[in-house]
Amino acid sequence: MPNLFDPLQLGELALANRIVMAPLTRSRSKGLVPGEMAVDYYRQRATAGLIISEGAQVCAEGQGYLDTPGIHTPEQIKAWRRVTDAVHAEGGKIAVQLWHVGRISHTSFQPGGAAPVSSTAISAGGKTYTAEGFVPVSAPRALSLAEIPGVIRAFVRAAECAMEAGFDAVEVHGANGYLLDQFMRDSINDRSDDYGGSIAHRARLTLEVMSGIATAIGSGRTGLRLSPVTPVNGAGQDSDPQALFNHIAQQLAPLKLAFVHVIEGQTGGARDIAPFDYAAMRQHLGGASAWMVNNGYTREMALKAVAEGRADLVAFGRDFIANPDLVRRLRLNAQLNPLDRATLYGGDAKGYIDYPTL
């Protein structure tokens, strides 16, 4: 039987184990560029089979939070290269998460103070963190049909920038109520054109983005993150999430992506927030891509999921923040460091690169 600590061939990547560091926003990238602390932070965690970096904006319009990095300018590429070189020097593998927040943003982040873009002109509600502190997200505007090819190009160009920066792979952020999720869910998408209405139309942008990236950098270096039922960031439940995500999985199968990364339940919360058959969704992939699971997995749950074939890899988030040597601790069944929630976002080295190892 497969084991959590066994090697795995993930598309073009040979992983040392099946433990993944999940993408984790830390808001420590001053000037939207990862700094020297980020080099240490990711280097410390390089024993993960795969690190997926914090979300990185694919374009200026993609930003929604203070001090989050991008992956679309020469300066950002150069800075990320220091990170990837450090991870590779430790024998690790690292993917970047490609991020466009859509309507989960504020005019202060947008070029020229413009409205954020989305599938809709309806506000998500809620707040985001800006230089002025927590403020309500700004009302968005719906992207025009003529603008959508530009969004696809931004994702593809960011993937190409990731390869220039030395990343081993990319993960497209299609989860958690951000731009691609805003198109997929009929609880958000109120369009009546070729990108709204039917499941096929609502899934179209995500599938075009994935196809474009897979063509540009290779499907074996491309993954996608999805969250079928999470209610975060104003993302109400789709009227038929099972049909929607089964369709997406079926359409992804021919691309033979390296992996599909699925958040089970509510991101960072209850795993049983709404009924959903993840095994059925996976069946529609037809074994074309590795299946990565996430959300509240303990050591015991992860071992069992891999041993029983319900997952190929397991992603850990908060445990990796507090335990740079999480892989070793899981192997030894050692006690984990507690998480300091007060230092999750922003700040300095405290709660970022000062957690002790065994």
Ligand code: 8OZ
The other form holds:
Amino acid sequence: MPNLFDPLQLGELALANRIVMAPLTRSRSKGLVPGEMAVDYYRQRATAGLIISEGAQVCAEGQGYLDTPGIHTPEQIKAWRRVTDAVHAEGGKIAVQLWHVGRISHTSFQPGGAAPVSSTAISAGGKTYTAEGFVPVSAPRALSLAEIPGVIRAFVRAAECAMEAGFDAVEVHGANGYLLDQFMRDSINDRSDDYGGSIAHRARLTLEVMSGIATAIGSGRTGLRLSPVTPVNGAGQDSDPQALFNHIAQQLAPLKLAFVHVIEGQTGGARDIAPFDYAAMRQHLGGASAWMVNNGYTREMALKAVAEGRADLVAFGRDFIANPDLVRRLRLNAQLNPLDRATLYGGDAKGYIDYPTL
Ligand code: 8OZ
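And the form predicted together with 2-Phenylacrylic acid, for comparison with the form predicted on its own?
Below: every chain and molecule of the assembly, starting with the one above.
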């Protein structure tokens, strides 16, 4: 029987176990560059089978929150190299999450104070955190057809920057109502060109990004995160998420990505927010990629999901923030440190690199 604590060959990566540190925004990157504390933070968590970094914007337009790191400038590559070297020195593996927020942004983050870009000109509603505190997200501008190749190029270039920075892999952020999700869902995408309308058209940008990256850096170092039914960030619900994500899985199969990472239910919330058959979606992948699951997994749930073959890997978010030695604690069935929510975003070492190990 497969075991959560056993090694796994994930595409090109030999992982020590199947426990993944989920991508987690921490908003501590002053000047949009990961700092000295980030080196310690990730090093402390290097016993994860795989670390997936916090979302890193693939271009300036991809930023939507204060102090999130980028992965598109020489300075950012250099800073991330310190992080990947530290994780590798501990024997760990680390992927960077490639992020474009689309309309979940504010003009104060955008080059020239321009409107954020999206599939649509309709606002997501809700707020984002800026230098001035929480403010409503800005009204977006719909990308023109001619601009779409530039978005794909930004993702591919960022993946190349990630390889230069020493990352073992990349995870494309296709979840949680950000840019790629803004194209996939008909609850957001109101286009009438080749990137809107039918399921095939709405899936197209995500699939072109994945294909472009797999060609550039190798499919065995490429993964994708999806969240078929989360309503966060004004995403609502697609009219037929099962058909949409079955199609995406089927189209991904020939790419043979290292992994597909699925958030089950509402991100950070109810696992049963809406009906969705994840096993059916996985079947459309036809075993082409490892299947990574996430959202509120306990030790018991994770052990069972892997043993029963329902998942190849399990990603833990909040537990990894509060427990740098989470893998050891899960092995020993030891108690977990509680999460301090007040120190999740921004701030200093407190709640970042001072959680105790056993
Ligand atoms: C929390 C705060 C800001 C961003 C996501 C990247 O939900 C995020 C995020 C989470 O995927």
